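Shown here is one chain on its own, the form predicted on its own, set out as C-alpha cells.
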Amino acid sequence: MEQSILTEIKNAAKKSLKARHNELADTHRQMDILNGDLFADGELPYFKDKIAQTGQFPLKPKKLEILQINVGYMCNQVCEHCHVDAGPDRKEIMTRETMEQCLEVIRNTGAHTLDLTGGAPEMNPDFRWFVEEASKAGIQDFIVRSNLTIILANKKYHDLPDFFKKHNVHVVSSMPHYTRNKTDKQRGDGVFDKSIQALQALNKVGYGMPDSDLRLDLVYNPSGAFLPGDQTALEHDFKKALKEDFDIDFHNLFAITNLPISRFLDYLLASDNYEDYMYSLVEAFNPSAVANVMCTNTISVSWDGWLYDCDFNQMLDLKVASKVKHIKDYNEEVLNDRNIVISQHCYGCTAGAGSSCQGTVA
C-alpha cells in the first residue's frame, strides 16, 4: 500500500507543490495542519507549552553568528522531501538590488558565517557576482549549499569546483545516502551517479581531502518517516563506503531531521504517517537541544529580502517578530531583542540530539 502511494508521490513530484496547485503550497494550510486536532485537542502539547515546562519560553536569540541567505527557489531537481518546494518551475530569484542590500549587511554584520542556499543557489544569474563581492567582506566561514548535480547539469556549471576553490567557499552538499537506490528514491533517478561524479570533481581540486582547508561537508536526511541515527556513526559509515567504493573523501557529515512542512508534510499525509511522525518528534524532545537550535544564532533572508528566524520559518512565511522585517531596514541590535517565532514544526529541531543546518546541536 505505502509503496503505491510513494510511486504516486514520486510521479507527482516532478513538479513543485506550487506548480501542481497542491493545497500545501499555501503556507496557511500547512499551519492549519500543524496547529490541528492533534495539538488543539491536547493529545500532544504545543511546542510553546513544552518549552515553557523547562523555563525556555519565550525563545530568545543569542549572539548572531550565521547570516543565511536564500538566493532563489529555482533548482534543477525536484526532491521528494524538499522543505523549500524547489524545482525548475520555481521562478523566485533574488535580484541584484536585494543582493546589494545583503552585501551592505554582510560588510557590517557581527556574524562570522555567511550561508548561501536555495533551491540551487548556483542557478541565480548573479550568483557568481554575489560570491565574488561577498568574499571580499572577510567573512570567516563562507558556505554554499550545493545539491552536487548542478555541477553536471550544464556546461556553464562545470567549472564550479574551481570557482569555489578560488573564493575559498565551504561547500556543503546534500547526500541522502551512500547507496544508489536510497539516494535516487529521495532525489530522482540518476542523482546518485551524478553526485558521485561531482564529489570526485571537488576532490580533484582539493576539496574534502584530509589535510585540505577546502571544506567539503555532506548532509544526510532520512528517506522516510523516521528520525536520523547517530551522526558520528553515520559519518563513519558514509566515509567508509564512499572511500571504498568511489575513492571519495569529505570532512564531516551533518545529520538533519526532516521537518513536517512542505513536500515532506505532503509525503507524511499521503502515506498516513503524519500522526505517528509527530508523536515520534514529541516523544524524542530534548530540552538541552533547545538552547542551541539554529534560530538562536541565525537570521534567514528570503529571495525577496524578508527576514526570518530560520530557513524553515521562511518556508512557512513566519517572519521575524520585530519591527525590522526586511533586509533594507536591517538593524542587528533591534533584531537581537526579538522573541523567536515558533510552532509545532520546531519539534523537528529539538528531537534526539537536535537538528540544524549544521547537524546535531545537543
Second form
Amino acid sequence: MEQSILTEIKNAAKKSLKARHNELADTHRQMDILNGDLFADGELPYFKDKIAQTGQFPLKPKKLEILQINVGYMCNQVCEHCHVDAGPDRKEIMTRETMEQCLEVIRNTGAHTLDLTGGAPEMNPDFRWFVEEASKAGIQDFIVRSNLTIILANKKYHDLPDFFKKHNVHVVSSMPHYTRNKTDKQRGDGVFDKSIQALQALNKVGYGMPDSDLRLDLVYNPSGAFLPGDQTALEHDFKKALKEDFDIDFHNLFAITNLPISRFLDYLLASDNYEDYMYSLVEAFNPSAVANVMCTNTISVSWDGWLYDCDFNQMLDLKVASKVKHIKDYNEEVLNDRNIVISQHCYGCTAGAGSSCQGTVA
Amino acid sequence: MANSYYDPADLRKFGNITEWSEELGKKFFDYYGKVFEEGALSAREKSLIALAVAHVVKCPYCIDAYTKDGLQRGITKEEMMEAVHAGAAIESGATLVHGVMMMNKYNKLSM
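Go ahead and give the structure of the form predicted in complex with the partner chain, now that the form predicted on its own is out.
Zooming out: every chain and molecule, the one shown earlier first.
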C-alpha cells in the first residue's frame, strides 16, 4: 500500500469510525457496500445463492454450544482491523441490570461455553462482579477475550492474571504476529512489547504452560488484505518464535479471517483492496466450513441485551430472525428454530478452512 | 487487446487455460499443486523459493501471488527480501560467470 494512504489510515485510526463520523459508522452504509455492484451485477454470487448451490440455504442453527456476551465496545486500543469499531471513545457499556438478565440465562442455558468479549471486557466497571457471579453457574468453559495490553494499561488491572486464575477463566488473546513490526502496525505502537509482558505475566501464574489446566490461547488475524494461512503451521511458527525469543508458552492458536465490515472494510476500501479481497473470500469458499460455521452453535448478546447470530451480525445490527430478540425474553428452544441472518460478509467465515471465534472449523 | 499486456485481474483467470486444452491444463495444475505440498521441503520454504524464482523470471502474476502467499503463511518481509536477493545473486552470478568466457576469448585472441 502507498505510504501516504497508510499514514492517513493510521492517523485516522486513533479514533473509532463513530467518533470520526465516518460514513461506515452507519451499518446501512456497510450493508449497501456488501450488497453493492460486485454482487448485484452478478460478478460474484450472493452468499445466499452460493450456499443454496450446496443445499445449505437457509442456514439453520444446530445445538447451542456457545453463549457469547459482548459487555461493551470501550477498549484501550484502536486496532486498524477491529470489526467492533472499539476504542476509548466508545461509551456503549453493559449495565448491571443487563448483566443480571444474562446471568439468569447463563444459569439455565444448555450451552457449555460462555465467551465474554468487547471492546476490552475488563473495562466494564462491573466486569469482575459479573465474572464472579457467572463462574458460580458451573459453565464448562468460561472464556474471556483479553487484548493483553489492558493488563498493563493501569495499576488496577495488574492483578488480572490472578483474578482470571481464581475463577478458572480460559484466556483468549489477540496476537497478530510474533514480530514487533507486524503487531504494532495493526494494533498500535508499543502493543507488541506490552503484549509480550502480559503473556509473561500470565505464564508466571501458570497460564498456557504445557500441562496446565489454565488455558491460554492466542488469536491470529492477518494484518492486511489477505487470508490466514494454515492454522497448524502458524501455531508452530508462533510457538517456536515466542518460546525462543521470549520464553512464552501458550496452548492453541486460532487463525481468524478478517471479515469485510467496520474498520477492516474501511481499510479495504481506502487501500483499494476491497474487490480483490472479496474475490479471495469467494474463491476460497468451502461448503464443509458452512456446515460448522459458528452461527450454527452460538448466540451473541450485545451490551444492550439484543441477540444476534454472531458478533459480526451484531456489529452490522442484524438482529436474530426470531420472535425472541432480547435477552430479557430469552428462550433457547424458540431461538434455535430460527433461520440465520446472512449477507456477503459471511464469506469470511467460509473461506478455506473456515473461521470462527474458536479458529478454523473445517 | 487490452491497453496493457498485463492485467492483475487476469491472474484470477489462470485456471481458464484448461478450457482450450483440458488434458494438458489439468496435468499442469495437478503437478503444480503437488509440487507445493509439504514434502522434504516445507510448504513455507517452497513459497519462498517460488517468490525468488518469480523475480528471476520477472513474472508479475507470480510476484503478486507469492507475496500474498508469503503474507498468509506469516513470512516476514525480511525473509521475502532475502529470498529475492538469493534469486538476484544467482541471476547476476549467471551473468558474471560468463565473464570467464569473455576473458578466455580475450586471452585467446590476444598476443
